[in-house]
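Here we start with a single chain on its own, the form predicted alone, put down as structure tokens.
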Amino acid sequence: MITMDDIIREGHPTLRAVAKEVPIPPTAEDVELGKEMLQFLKNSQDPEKAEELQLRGGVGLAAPQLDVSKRIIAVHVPSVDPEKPESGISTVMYNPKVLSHSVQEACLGEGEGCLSVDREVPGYVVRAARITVSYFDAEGEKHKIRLKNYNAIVVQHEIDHINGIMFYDHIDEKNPLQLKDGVLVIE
């Protein structure tokens, strides 16, 4: 069982290096992390579970985030409307790629928040508002998913992880509170 212990945190060498692809289909190796990597991310959003195991909440994990450079990550983001379960996300994706991005930015207007970081770090973390991704499943079948808003905004940010990107290295060193016109707010 993944704990925070297991968690790198910034400035860790693995968090900046660009992860290697799995094989498809995953080895089974590959596909016990996902499912270990998910797990995490269901206990850490369970009150009692979290409190029980000293977890801080997330919505996304990356294998690179554990010291394992793989292109393996974990989201699970619970749907916020009960009339549609499915606009959350829950899912392991083995190699992801991010095939194409809206022009339309977005950001969180509370700022992002990761794992691997300990510390509060005010600004906004602009991306692209909508982004079609391609990956592979635990069985080597591929898909592809068109994600909006909050889902595509923590795929991108566990997809930086993979490729040795911190959310923070987005933020405008100058102005961090700024941002240009049409960059969709998300609260």
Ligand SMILES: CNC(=O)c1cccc(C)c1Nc1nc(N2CCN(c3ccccc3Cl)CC2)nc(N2CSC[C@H]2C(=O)NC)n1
The other form holds:
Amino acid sequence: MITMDDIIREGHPTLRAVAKEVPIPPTAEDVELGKEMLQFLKNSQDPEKAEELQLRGGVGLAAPQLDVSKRIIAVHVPSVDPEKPESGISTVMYNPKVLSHSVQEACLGEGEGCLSVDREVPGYVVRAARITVSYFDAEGEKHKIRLKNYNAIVVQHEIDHINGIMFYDHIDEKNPLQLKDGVLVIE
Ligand SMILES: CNC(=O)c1cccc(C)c1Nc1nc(N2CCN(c3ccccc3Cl)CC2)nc(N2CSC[C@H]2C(=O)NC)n1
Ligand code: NI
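Follow the form predicted alone with the form predicted together with the ligand, if you could.
What follows is the whole complex; the chain from before opens it.
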């Protein structure tokens, strides 16, 4: 079971490496890793489990954060609106790829956090508001999905990790809280 001890922190070289594609269909080992990554996110969002295991809450995790330089990410974003179950996303993506993205940009109004960064880094992380992503699932089936707003932000943050990019690489040091016109602020 994954705990915070398994998560490497900024400064570890693996966080800056470009991760390798995995064979499709994924091996049993890569399927197991994906399942554990998703379970970690669920545990991290469960008050009892998070307390018991001292987990930081997260909605996304990338294999490089476990010192596994493979193109595997897990996302578990609870749907905020029970009437709209599709508003959340819960899946493991093998070899995810952004096929296209909107010109429209968006950012989280409160900035971004990362399980591999043990400090607050203030500033807007401006990303595409909508993306089309292709990925393979644990069975090796290819998917092509369109994401927007929070789900799109989270998946871009995790795909950054498999490319060795940290969220604060996107923050404008001179004006971290500066926002260009037209950038959608997601609260
Ligand atoms: C510096 N200000 C901030 O961090 C920040 C500050 C306020 C609000 C937001 C919204 C912020 N930003 C931010 N908050 C999150 N969570 C909110 C809490 N939540 C959670 C925690 C506990 C149980 C259940 C859950 Cl659901 C888990 C997710 N997650 C991310 N990111 C950036 S994209 C990948 C994603 C990630 O999983 N990071 C570990 N950013
Ligand atoms: Ni992160």
